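Take a look at this one chain, the form predicted alone, written out in structure tokens.
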Amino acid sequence: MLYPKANEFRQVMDLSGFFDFKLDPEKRGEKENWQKGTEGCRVISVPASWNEQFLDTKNYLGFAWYFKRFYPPLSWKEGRVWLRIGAANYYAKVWVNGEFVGEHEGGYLPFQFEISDKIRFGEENLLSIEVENELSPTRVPPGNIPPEEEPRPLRFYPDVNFDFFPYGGIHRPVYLFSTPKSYIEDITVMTSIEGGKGIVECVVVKRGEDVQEGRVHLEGKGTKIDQKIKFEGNTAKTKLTVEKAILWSPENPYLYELSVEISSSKGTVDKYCLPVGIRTIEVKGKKLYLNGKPIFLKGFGKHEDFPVLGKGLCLPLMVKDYSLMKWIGANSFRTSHYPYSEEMMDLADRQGFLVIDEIPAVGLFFGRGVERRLALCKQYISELIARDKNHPSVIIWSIANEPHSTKPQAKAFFKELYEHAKSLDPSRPVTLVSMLGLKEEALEFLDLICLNRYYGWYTDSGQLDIACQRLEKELEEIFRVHKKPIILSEFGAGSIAGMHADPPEMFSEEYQAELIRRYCELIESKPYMVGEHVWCFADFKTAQAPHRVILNRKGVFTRTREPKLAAHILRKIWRKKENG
């Protein structure tokens, strides 16, 4: 799924901004033809969650409607017109001028529809989007799970099976865009290294019977390659060799410019450009290798979360977060626990950050409805890889976070997901983020191991000596059994900004900082450890529960991005070479 870009053959119109908005708690809208417009609306901002924009929507998880009126440019009349929604949580149905165009399940990935036959040129058009965010045990991520299916001592309000707030709404931009009648549908780029040469393999998929050939052009410092491509059916393949290639890495995130053109007997009919980073990623023995050299991941789990915006895309906040991660010395993050925006991935490419890209399979359990959850996870893997496959920053696919996989069918469930991801992209390692350790049978076939551990917090509370002893013993045992590199993908402690204790006590800034310091020291002493991701980057909102003080307070930055003591300690650890 190519991101909408404007050029001489394509145009883009951003419909984001103010929409008309109406709640539909009784689910009357579709029966009463709200898709053709309705009265009694109020104004809402898109992209953003609906929960914090109004007083009466804070915990609302039902049906709601968005309406936008627009005029399409007359110049688009001869081509195709598409509607693309970057993300809507959780389920969306779409109409244009009262005519149904499509629907999508899943709150964190884009979906688009061709609407050429629904558009009215020369007059006002109406876009209607119904979004619903009900919690269900058959959805991914799940919620409202009956106690007999998933017994838990503490339950959240709203009743989610995950530890972040279930924001509803349209969270990423809404675009109209045009393509020619014959157009480039998809581009897949895979890179490798042979000696000092960079190899760029390119697969182009087109639509249009009048197109039989095209050209691929790659340009960068000292490089200009132009190659003709010939289509067999709708697919063309080519391989470009870059002499003395500049390799993409966190230290030098160099991007070449790839341009693809397709042509008919009348000349060029469509064009698409994208940045390409030449790099390799692989697991060998007990190491993770980037461009043939061992790499150690330093960074965070994060959340898309900010006051008022909820999970809504905010470009200045994104720039701020990257700036803080660079300041602290991080080189990576995991998109916990769902895919982040395409804009976030683009900036990771440009800033040189390494990304573990995760589908929204958090809180999975293996009771009734498991087959439907499996189908949804496979859908999300397909959509995520289609969206993010060309990003050099994306180095690992994660197929779940902390599944409750103690039942026999869990291993087969994850083996199917692992094989599905590998069939779509054999070039990247695939992992699962586990809280079970050796009890997680899927560790047997995963490419590397990601483990979440909270000794010293949820267990052995306040006892850091015991916590570190238990962590070391478990890491040694996991590596002895599986002989695979390990990333400690979550560890940390909550702290209330401004709370202090000497000696350190739980919830003080000193305790959080000391736990993180000692964990990092232990992790970095083990040759099979290839990464440490602190949980988490910044405090974030959760559903209400007795163990959450409005927010999850494990951030080394506050929700509004002020540093706690732990941030300064991490900066000393991660930038120790600079500090001497």
Ligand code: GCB
Contents of the next structure:
Amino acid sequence: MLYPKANEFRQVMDLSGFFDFKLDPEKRGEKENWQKGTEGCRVISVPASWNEQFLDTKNYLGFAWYFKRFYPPLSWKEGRVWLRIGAANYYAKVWVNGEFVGEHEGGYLPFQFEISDKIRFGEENLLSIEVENELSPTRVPPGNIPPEEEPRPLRFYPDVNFDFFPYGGIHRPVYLFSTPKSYIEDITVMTSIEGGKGIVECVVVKRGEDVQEGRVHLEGKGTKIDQKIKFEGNTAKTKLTVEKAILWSPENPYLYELSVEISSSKGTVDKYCLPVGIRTIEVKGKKLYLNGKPIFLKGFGKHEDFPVLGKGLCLPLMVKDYSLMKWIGANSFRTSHYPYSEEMMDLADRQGFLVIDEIPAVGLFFGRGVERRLALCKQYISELIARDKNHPSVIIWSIANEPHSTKPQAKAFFKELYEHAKSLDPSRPVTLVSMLGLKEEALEFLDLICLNRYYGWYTDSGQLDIACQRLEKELEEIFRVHKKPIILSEFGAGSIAGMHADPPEMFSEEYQAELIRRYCELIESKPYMVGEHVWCFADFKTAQAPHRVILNRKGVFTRTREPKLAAHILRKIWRKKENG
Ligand code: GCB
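Alt. form predicted together with this ligand, vs. the form predicted alone above:
Every component of the complex follows; first up is the chain already shown.
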């Protein structure tokens, strides 16, 4: 799925901004034909969650409607017109001028529909979007699970099976865009290295019978390659060889520019440009290799989360987060616990961050409804790989976070997801982020192991000596059994900024900093450990429960991005390593 980009053949119109908005708690909208517009709306901003824009929507879980009036440019008449929504949590249905155009399940991936036959040129058009964020055990991520299905000592309000707030609404931009009648539907790029040469394999998929051929052009420092492509059916494949390739890496995130053109007998009909980073990623023995060299991941689990915006895209915040991650010496992050925006992935490519890209499979359980959850996870994997396959920054796919894999069918469930991911992308390692350790049977077939551990916090509270002993013992055991590289994908402690204690005590900045320091020291002493991701980058909003103080406080930055003591300590650890 290509991100909408403007050029001489394609135009993009951003519909983000103010929309008319109306809650529909009784689900009357569709029956009463709100798809054609309705009275009594208020103004809402898109992209952003609805929760904190008003006082009465904070904990709203239900149906809501968004309306926008727009004029498509007359120059789009000859081609195709598309509507694309970056993400809407959780379920969206879309109408144009009262006519149904499509629907999408899942809150964190884009969806688009061709609306050429619904649109009216020279008149005002109406876009109506129904978004609904009810919690249900058969959704992924799940919520409202009956206690007998999934016993839990602490339940959140709202009753989510995950530790972040269930924000609702349109969270990413809404675009209208045009393509020509015959157009480039998809491009897949895979890179490899042979000696000093970079190999760039491209697969181009087009629509339109009049198109039989085209060209691909790759350009960069000292490189200009131009090659003809011929379509067989709708697909054309080619392989470009870059002599003396400049490899993409965190130290030098060099991007070549690939441009693809397709043509009919009348000449070029469509074009699409894509940045390409030439790099390889591989698990071998106990190491993870980027471009054939062992790499160690330093970074965080994060969230898309900020006051008022909720989970809404905010570009300045994104730039700020990357600048803080650079400042602290991080080279990577995980998109815990759902795919982040496409804009975030673009910046990761440009700034040289390594990304573990995760589907929204958090809080999975294996009771009733498991087939539906499996189908959804497969859909998310397909959509995520389709969206992010061309990003050099994405080095690992994560197929779940902390599943409650206590039932026998969990292993087969994850085997199916693992194989699905591999069949769509054989070039990247696939993992699952586990809390069960050796009891997680999927560790047998995953390419590398991601483990979350909270010794010194949820267990052995306040006792860092014991915590570190337990961690060491467990890591050694896991490696002895599985002989695979391990990333400690979560560890950390809550701290309330400004709370101090000496000797360190839980919830003080000192305790958090000391726990992180000791964990890093231990992790870095083990040759099979290939990464440390602190939980969490910044404090974030959760649902309400006795173990949360309005926010989850494990951020090394506050929710508004002020550094806590732990941030300064991590900076010392990570920057020292960088300097050799
Ligand atoms: C975890 C989860 C994460 C939580 C974290 C915590 O293991 O993966 O979503 O926020 O623990 O702070 O409890």
